[in-house]
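One chain comes next, on its own, written as structure tokens: the form predicted together with the partner chain.
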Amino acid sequence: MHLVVDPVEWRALAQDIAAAGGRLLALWGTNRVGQCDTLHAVAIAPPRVISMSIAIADGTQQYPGVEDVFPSASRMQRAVFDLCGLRSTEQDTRPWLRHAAWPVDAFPLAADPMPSSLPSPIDDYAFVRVEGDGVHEIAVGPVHAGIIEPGHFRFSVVGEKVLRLEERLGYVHKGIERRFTELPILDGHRLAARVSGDSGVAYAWSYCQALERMTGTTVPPRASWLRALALELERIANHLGDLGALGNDAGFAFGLAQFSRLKEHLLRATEQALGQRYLLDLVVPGGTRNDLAPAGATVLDEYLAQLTDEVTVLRGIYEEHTGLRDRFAGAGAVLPELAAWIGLVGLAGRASGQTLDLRVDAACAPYDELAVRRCTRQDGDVLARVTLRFDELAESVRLLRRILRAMPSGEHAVAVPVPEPGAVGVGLIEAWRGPVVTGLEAGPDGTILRCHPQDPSWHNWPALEHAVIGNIVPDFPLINKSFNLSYSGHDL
């Protein structure tokens, strides 16, 4: 349901949603010349998805913050200011996505054009200092030692024990939301798929779902089943990659060799069946770009049979390996109570007892027919996140088999009409990492007035800061990998 509220009602509504055990999923702003400034939010209190527009009174450009109700709103509110110039009442007014690539008084989603004389791209961010005997800081990044995305971590430590971690993100901010406004709305899925390349299917689907809802398009059954096929393949590919990397980060290179081999074979089977190793271009408005190749189902079936056998053996090895268990168990724990307060979502949330899974709680076709079995763990440590990946991998294999068996016949795409100016739509898809929410608003002549994709990492990055407290610095890479959060999807 969609609600239009004023800023005071917004706070009350947020409190009601939180009291009902609901979650804030997305928050973004619009600020355009000649129009009322508006804050937008999407929340879920299963089974209800609530989208809200909060009109901000003329000229004030200020709205009440909800960071005390939903802690993850804090960084989103700071980002809304950086991009749109709408300020919440929150005390932390430090920039979040803006470093120094654009001036403090220019707002990329409001100003047109942006100032051409840009300041020096070096800025001075006010990290919180920890004082005391023997406390020192370790600064890491943005360029990390491995093949990973850039970000900055500031550790305050005593000896090797972490007292505090503060994250600084925004390094891969590419101006995606402004870029959307330069693309035709029927073409925006290509950019959406590249918000976070490891979740391309989820992002493209989320975008297309928003577009299809605003145009009243009914996607053919075969198309949604193909999309689910692709989404579960994407989930398995990422889980295989992570399971190998987690073994490696705990000193068990065997795990990386084995799981990366299984992942490579999956990517090759995916390419044979659907045309790409990573399915960034499969989901298009109205359906999918191509159908399953004639031999595709057989190729995938054979792969899944082999995968099941091999993962059973590897899971046994991981579970019996005392060295691995010693590193995994108890490391980076986020207990359910803390997870609930922070609003942890997705895979990391389910490893900390937070049950939300959009495939169950806001199931779109074909998930409403697939009866996804929800996986959860309670311990919230690295071991729980490893175990949950094994559980979800097995569930995805079960779903894939069912999808391949029961795939309806027919068309795999229909044409989508150009939406009316001002039409709005919201898309929600459970990516392997967690819920990907896309807010989309149509402009005149098939343009995009506003598109905001929200990555689940917005909710989970703050939890990482809690997870490492009291752990030792050498365990940070392992803990970080066990969350495997997105930088690009977050930084936009």
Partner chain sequence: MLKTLQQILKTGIVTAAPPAPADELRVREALESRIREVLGRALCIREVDAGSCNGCELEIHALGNPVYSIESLGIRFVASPRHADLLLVTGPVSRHMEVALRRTYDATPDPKLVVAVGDCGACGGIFGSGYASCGAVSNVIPVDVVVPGCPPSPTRILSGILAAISKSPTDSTGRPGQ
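Please supply the corresponding structure for the form predicted alone (the preceding block corresponds to the form predicted together with the partner chain).
Shown below: the chain alone.
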């Protein structure tokens, strides 16, 4: 459902969606007439998905904020201003993405992103201070060890106990959304797949879904099943990597070694079946680039049986290991009531009693035939997020084996026409981390007027600030890894 909403009605509509148990999934702005004149939003109140366009009156450049209705909207609204110059009525006007990287009155997604030569002021970000006896601050990042992407974490602590955590992200600002506007619309899926590399299949599928919807393209059944095959392989690979890393963060290096081995074998089987270890370029407009190799399918099916047996053994070890349980249980808890208020989504949300899973609640083909079993937990701590990974891994293996046995015959791709200028499409795919949303608008002559890919981490980073309160500083890496949120998907 697509609605054109007056700015005055936007806030009331948001309140109605929230009252119906709905969630805001994405928020972005579009420049059509030399300034940002349209705000877009996507929300879900299962089973209904609602996309909205809010036209901003000429010269107004302001709209009602909904941060009190959907708390995760706060950073999205601040990012809309940093990129487009469209301000909400929210009281928090601190820059979120700008980091003094461009002049205050310049907006990267405007027609002329650099309208003045005003110098960029020093980026003196107003972190919230915690006062009291014995309170001091620990600043972590934005420069981290290894290959971690930049993010700043400001801890207020007494001793080792965390009283408050405030994050600041977006230091790289890669210019992905601007780059989309320089690409042909039929080629944009390749950039979409690289927004957050561990979710390449989900992003590419979401982009292609938006494109196919705006052009009325029907994807062949075999292509849909191949896409689901790739998406579940991506989910399993990430769960295997996380389970190993979580064991390692709790001092159990054996877990890292075993799950790393299993992930490597899965990637090798994936390459034999679909031609790539990481499936960044498998999903293309109209279908898939590669078909399933018959011999590779056999290898993949055999490995899934082996994987089930080995993960069952490792799950028993994790559950019985006293040291792991001591570190996991109770750490970084986000209880269901808090998770519902924050709008926690995806794996982290389902570990805190939230049920949203687009494979069930807004199922596209072939998930409407696969009858995905929804996995949830209630405790919302590191242990719940670890346990949910085991649950979802087992469910994905079941889905994959069914997909391999029921794969339709026929072609795996069809041609997609160039959409008409002004055409709009939205794609929604449940990635391993949560719902990935892509808003796509066609420009003239096969160009992209606007493409906004929204990572689920926008909703879940704020939850990490709550999860760490009351825990000790040394547990932060473990709690952080249990969410495993994307810096890259948040830093466009």
